[in-house]
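A single chain comes next, written as structure tokens; it is the form predicted alone.
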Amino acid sequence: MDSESLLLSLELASGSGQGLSPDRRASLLTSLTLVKRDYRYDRVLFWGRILGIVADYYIAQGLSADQLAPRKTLYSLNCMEWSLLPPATEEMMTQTSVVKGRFMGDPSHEYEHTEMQKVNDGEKVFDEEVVVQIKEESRLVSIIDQIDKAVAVIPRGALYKTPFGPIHVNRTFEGLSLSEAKKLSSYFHFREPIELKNKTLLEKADMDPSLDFLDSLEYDIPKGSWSMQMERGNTLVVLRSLLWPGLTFFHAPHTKNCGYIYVGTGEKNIDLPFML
């Protein structure tokens, strides 16, 4: 959710029970404005909160003028002091995938993982147990990147693609109509498209290249991984992810108000295909 409309966005997303105390809201409003100025971001999004055992991580993301350019992610434990996180790498994702359970809430905490490695001793090859240290900060980067790629959402028309390639915020976007807002096909993944490249020319024929340049939620696997509900007397659409419980997207039809927030433990619901 955009930091400039933070209070309204938190109010709209509060139907899922995901709120912040008044002092946290005040701290975020002030500190995110300073983050935007100091780091010279085009936009700053309040991404959400990952719940830890000792403390919670508050996450924000800085976007450049090209909205699909790699985002800079920051975290805070008190909503005032923000620290920049390194970008996610394949090695980091592989290394942290073995860690399960809740976050501690301490970035310097190290998880211990025992793995078997083959060791050559002359002609003999034998397995040896090696203890690998994995920092919680690396796991935090990995989980945020996974959630962004899987369930970050934006309504159709909120962004537009210029003929030269960069993607910008659509200043003329006035919200989806009520009938459009009730369709899952009106919402896109807020990341680089993956499935779009596999579509045939016939499927692309009805698409507007300046608006339909992202993957639609309609084709997400497993089918049924999104829960859509109308709230406040059909004046608010709320999408909740069942794959990553805690991710809530909201949009008020006929207005620009839209955004998503994640408040959860950072654990994926891997049992979802068996629950549908």
Second form
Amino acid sequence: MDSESLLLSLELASGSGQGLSPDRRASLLTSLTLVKRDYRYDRVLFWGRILGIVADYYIAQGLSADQLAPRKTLYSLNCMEWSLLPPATEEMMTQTSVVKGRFMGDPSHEYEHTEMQKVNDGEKVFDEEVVVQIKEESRLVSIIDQIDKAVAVIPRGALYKTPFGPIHVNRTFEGLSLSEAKKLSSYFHFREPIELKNKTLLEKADMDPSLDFLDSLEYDIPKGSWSMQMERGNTLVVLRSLLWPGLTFFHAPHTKNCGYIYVGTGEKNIDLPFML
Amino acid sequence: MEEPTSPKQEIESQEPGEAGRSWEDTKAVSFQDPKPEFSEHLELEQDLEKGSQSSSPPHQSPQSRAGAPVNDLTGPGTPSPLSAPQESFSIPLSVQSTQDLATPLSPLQSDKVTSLTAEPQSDHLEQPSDKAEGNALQQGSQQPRHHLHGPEGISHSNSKQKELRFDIFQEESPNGNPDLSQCGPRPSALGPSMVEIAVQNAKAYLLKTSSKSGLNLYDHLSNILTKILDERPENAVDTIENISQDVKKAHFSKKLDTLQNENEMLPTYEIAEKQKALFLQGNLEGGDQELEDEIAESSLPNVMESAFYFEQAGVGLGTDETYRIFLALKQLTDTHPIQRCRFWGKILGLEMNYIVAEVEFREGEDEEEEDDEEAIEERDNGDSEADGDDDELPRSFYKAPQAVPKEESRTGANKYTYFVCNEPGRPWAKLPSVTPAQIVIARKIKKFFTGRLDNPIISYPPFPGTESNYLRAQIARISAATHVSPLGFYQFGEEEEEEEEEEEEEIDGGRESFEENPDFEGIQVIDLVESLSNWVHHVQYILPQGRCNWFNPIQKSEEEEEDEEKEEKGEEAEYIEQEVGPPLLTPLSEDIEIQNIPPWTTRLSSSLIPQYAIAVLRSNLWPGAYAFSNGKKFENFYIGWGHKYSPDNYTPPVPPPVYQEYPSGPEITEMDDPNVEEEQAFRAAQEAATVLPVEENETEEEEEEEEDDDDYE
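The structure above corresponds to the form predicted alone; please provide the structure of the form predicted together with its partner chain.
Time for the whole complex; same chain goes first.
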């Protein structure tokens, strides 16, 4: 959710119980403004928070003028002092994929993971247990990246592709109409498109190149990984990800109020097929 | 503007009056275009421009276009009304727009869909085709619809006839007319088709009618151009905004009566109407005295106060939703005999959510539901008895494991009654009381709630009941695990009660009732945050059996089923160890850890102003369960999907063990057939025994058998 309209967004997203206490709100409003100035971001999103056992991580993201350019992620424990997270790498992803369980809330916490590695000692091959230390900070980076890639949502038309390539916020976006807002196909993944290239010409025929340049939610795997609800009597659409429980996207039809927030433990729900 | 097309007109004018001419001809003509070196793409774009900016007055091109398909398909003389719909999909579109354009000054007809009204369509089609065969001069004056454009039509009449086919080509080619393939060299099939589709989409977008004014941009632009070409102002480009404004002003639209009301926002109004009832309920009651009485005996919880504290903790619903729920709870307590009510929380679902209220009835609790369930049980019993008809074949020895009876209402897991509703303002639904079997199964499954109470739960192992039962079981489990209070707030009841309870429930070794401690002085918030031992559970632990109070299944079976007692005595002689859980008011510090993860997280709500902060407790076992205490007050709240946390994945329960076959023993194995020697020995023995008269009968029988045996051998 945009840091400028944080209060309204929080109110709209409150149906899932994911709020912020008044002191957190106030401090976020203050500190995100400073973040925007200091890091020279075009736009700052309050991304959400990851609940740790000891403390919570508050996450914000800075966007440049090109909305789809790689985002900078910052975290904070007290909502005032923000630290920049390194960009996620593939290596980090594979390394941290072995860690299970909850976050601790201490960025310097180290998870210990014992691994069986084959060690060549002369001619013989041993299986040796190697203890790998994984820092929580790198796990945080990779989890945020995974969530962003999997379930960050933007309504169709909120962004448009300029003729020169960069993607900008659409100022003429007036919100989805009611009938569109009820369809999953009107919502896009807020990331570089992956599936779009694989589409056939026939499927591409109906697309508007300046608006339909992102992957739509409706082809998400598994089918049914989103729960869509109309709340407050059709004046608010709420999308909840079931794959990453805790991510809530809201959009008020006919207004440009939309955004998403993640409040959760930072764990993927791999039991989803059993639960549907 | 006329310059680029005028050469074409000249070219076409060389072949006048050939309405039924083939498309090849047209193509050939048009390809004498002065700019043949244009690439296909550019040409199409140019075509587009010309389509809207064509030198001829726009009201002519539609006419010609309307004429075109007819002429093309059926020849000049026989325009048939059905011809247009038989055309490719692009034609009805163009016909409709044609009609719109042909009658720019009669907006009443502009919405008419040609393909639906065959007769007017045929008129329209015939008229232009007539015109195509000549006499454009008369046309202008004969058709009242065009009387304003009459002079203009006349002025261009000399070229009109030839322009027809020119326009046909210009207009139709972008629309993907199937005839295009015949009509000349198309270098690549792919490129143009994409462009055609794009053009078509763009045109469809332009033709989209505004819901406010009833206009569309296509008509508007053509009207502007008509006006400009009619009036020929100086420096038209400078005044185009004003012209546009004038055209819009001149547009006359009559507010039509519609038969149906708009109902797009129906659900919005419906829920608003329902919630209005919530807000009005206070006003309906009159009399101050009644009000005072009500306030005195109100069972309504102070939802807003606890919501305030939860907001400090960073959980809870929005302020307005909380207030609506508050009002809905008021409605609930007003309509039911409720002694105590509490806002339990909210369970998220796939389609709708559940708002859960926890209530305790006054003495007059309704008994209907229990009767129903008993009736069902009886029916089940009846079924099983009806089976036992034939005595000869062995009946199945398998008996379903002893069903553990559910706890009485107001005790154990059924201590409270729960009401749910999907949204504040919608009716409250009472959840059925929970049975131990449901709890046991609910522990083994993990399902999302849908938001419909009658939704069947399809799971392995099969869940006995619908979503309402599953919801109730989850509520019972969550309550048992996460309802906590500061140490000392509740205490066990007075001595008398204790004695009674101890007598009754010696087996339990625990007491199940508690009351508020009147002398509770509060606990320092800091202490509450620092030590979990200052928090206690005040809801009974649910045993693995599915009940809070131990039920001994063996005793019951002996009492009830005397017949089976004898058979199964041997098997059931084993003593089933009584399941014991932590007693009531056990501190949280004794909760079991979840694989090195502490089950609770405590925090001070604000580190900046610790003196007024509250203690916040978050359950790690049931994500979404919160509790706060400011030292004196406390509240519990749950919001989430209603699932338990486990660091490991959900694993479906293992299938039950395969029932072992009967062991091969003496009653299964048979002896070999008697051989000859044995029989002879037997006969010898019998002959020796014939002396005895008693066994005569037997011998006879034996002999018969022997005969039989002989036969077989």
